[in-house]
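Just the one chain here, the form predicted on its own, laid out as structure tokens.
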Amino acid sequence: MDNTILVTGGAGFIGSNFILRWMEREVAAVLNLDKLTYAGNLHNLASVAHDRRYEFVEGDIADRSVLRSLFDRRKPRSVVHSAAESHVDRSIRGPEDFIRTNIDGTFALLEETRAYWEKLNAKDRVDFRFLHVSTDEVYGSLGPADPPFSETTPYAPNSPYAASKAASDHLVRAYKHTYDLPTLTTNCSNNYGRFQFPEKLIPLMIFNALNGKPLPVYGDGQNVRDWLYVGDHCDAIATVLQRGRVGQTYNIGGWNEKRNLEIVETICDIVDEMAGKLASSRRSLITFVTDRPGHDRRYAMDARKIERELGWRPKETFDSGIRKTVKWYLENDEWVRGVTSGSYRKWIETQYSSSVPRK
């Protein structure tokens, strides 16, 4: 077994941030397997592309022959599984890709990991880890006064995306219980930060605010999410990989419950400050549109287990994290223009043009 970790989905938002963080702080080499769908971007990893400890392979986690060859050639000591289709709106319009990647792909990865792990010597089997990166959406929706999601909250997914991630979580758990594969699962709250594809709320609002475009807010804008800065999330993943108890699940949250409308208003104010106002405050661009089907009302994460057992806590407040994020998008216009291609514009037009404006 070599001193290498295999990261799936490493060209995506969380995956690329994790790889950059890992390469800065750790010794183990990184093998990055990514299919390079619309959300995968190798430009995110340009700073490590020529590092001898880094290797990129374009491939699908559902392709077992590709997985088998990588395990045979590189003999990784750990797998960090972050490859996933992850956008709720896209899962509503086209759930099949989510079933294929999140369920079938995770199954293929687990099977090939198990076949590889079972051939290792006794010590290497003990040292090996399979870390599965998941989401708070598997838990469903909370009422205003409900306690936050904990690791023992029953699953109640409400979108095709959430259901596909819940299924993958269950597969990972089953492989630990049935085959004793040394797995770990993390369920995180909404991430934000650099490299996030601008279909998600925060980068979409930054992009539109900069360009004086309408800021579409679903429903009444009162849906609540817990927000986690991606750098903090990557630190948590590394902490769980290195010190987490095998077979355990760890919730990762930022202790930042915010209403969607509050998020958008904050972004408007920061963009006004950093980029200069338009004719009026960018808050005037806020446009309420018809809510998406099955929109969960509130997510909140109880992250006390990872704090208590592993000593991890988020370093960024929402105020510090969102300012860093807006500043990054302002300073990286070339990256933004590179990802907001014709296909991106077509998606945004399709997604929001069918919504009935409410303001």
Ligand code: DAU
Second form
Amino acid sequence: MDNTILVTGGAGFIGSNFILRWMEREVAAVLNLDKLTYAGNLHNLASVAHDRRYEFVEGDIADRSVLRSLFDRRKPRSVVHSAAESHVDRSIRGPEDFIRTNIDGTFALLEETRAYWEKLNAKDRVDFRFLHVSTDEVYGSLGPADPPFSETTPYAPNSPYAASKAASDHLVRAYKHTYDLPTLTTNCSNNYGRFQFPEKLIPLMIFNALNGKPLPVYGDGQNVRDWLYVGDHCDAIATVLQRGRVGQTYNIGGWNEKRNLEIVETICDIVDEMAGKLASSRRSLITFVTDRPGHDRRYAMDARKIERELGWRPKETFDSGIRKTVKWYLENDEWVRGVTSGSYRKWIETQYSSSVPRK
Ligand code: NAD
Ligand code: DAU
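Now that we've seen the form predicted on its own, could you pull up the form predicted in complex with this ligand?
Everything in the complex follows now, all chains and molecules, and the chain you saw is the first one.
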């Protein structure tokens, strides 16, 4: 086995933040396998593109021959599986890609990992890890007084995206239980930070606020998410990979529940402050629109297990993380322009043209 980790989906939001963090702090080389869907962006990784410890391969996790040749050639000691279709609204408009990548793709990756792992010598088999990056959405939706999701909360996924991630979690669990593949699963709450594609709430609102466009808030804006800065999530993934107990799942969250409307108002105020006010405060751009079908009301994570066992806790506060994030989008206009052309405009038109403003 070589000192290499295989990261899937490494050109996406979390994957690229994870690779940059890893290359800064760790010795092991990184092999990044990414299909480069609309969400994959190699510009994120420009600073490591020529590093001898980094290799990028364009390919699909559902393509077993690609996986087999990568395992044969690079002999990784771990897999960090973050490739996925990740946007809930897209899964509602077209679930098929979610089933193909998140379920069939994870299955293909597990099968090829198992075939490779079974041929390793006894010591390498023990040292090998397969870390599956998953989400809190597998647990469904909380009522206002419910305790946060723990690792033993029953699965109750509500969107096609959440169902496809739940299915992939179950496959990972089964590969540990049946074949003894040394797996780890992390279930994380909502991330925000640099490189997030502006289809998700926070970067979409920053982008629209900067450009004086309407800020579409679904329903009554009172849905709650538990926000975590992406750098903290990447630290947690590295921690679990290095020290997590095999076969365990770890919930990761920010201890930071906020209502969507509060998030959007905060962004308006920071953009007003950093970019200068328009004729009136950007809060006047807030537009309540038709709700997301099946919209989960509240997510919150109980992240005590990872703290107790591995000593991980988020470092960033929401106040510092959101300011950093707005500043990054302001300073990286070229990145934003690169991802908001062609197919992005088409998505925004499809998603929001049928959204009816609510008075
Ligand atoms: P993203 O959509 O930004 O990136 C996904 C990446 O996967 C892209 O680079 C894309 O090109 C790649 N990809 C998609 N299909 C592929 C395929 N078939 N083969 C190879 N590569 C493929 O997603 P993200 O927000 O960075 O999420 C990464 C992972 O973290 C996902 O598994 C997601 O479910 C999970 N997660 C995300 C969040 C969040 O808030 N964003 C929170 C918890 C968990
Ligand atoms: O909880 C973890 C999950 O967080 C990840 O698994 C997903 O990959 C990630 O996309 C995210 O899912 P959400 O659906 O919670 O994130 P999103 O940014 O799409 O929406 C956050 C909240 O904001 C949600 O309640 C819907 C609302 N929203 C979103 C958009 C895009 C709006 O009100 N208006 C919008 O235009």
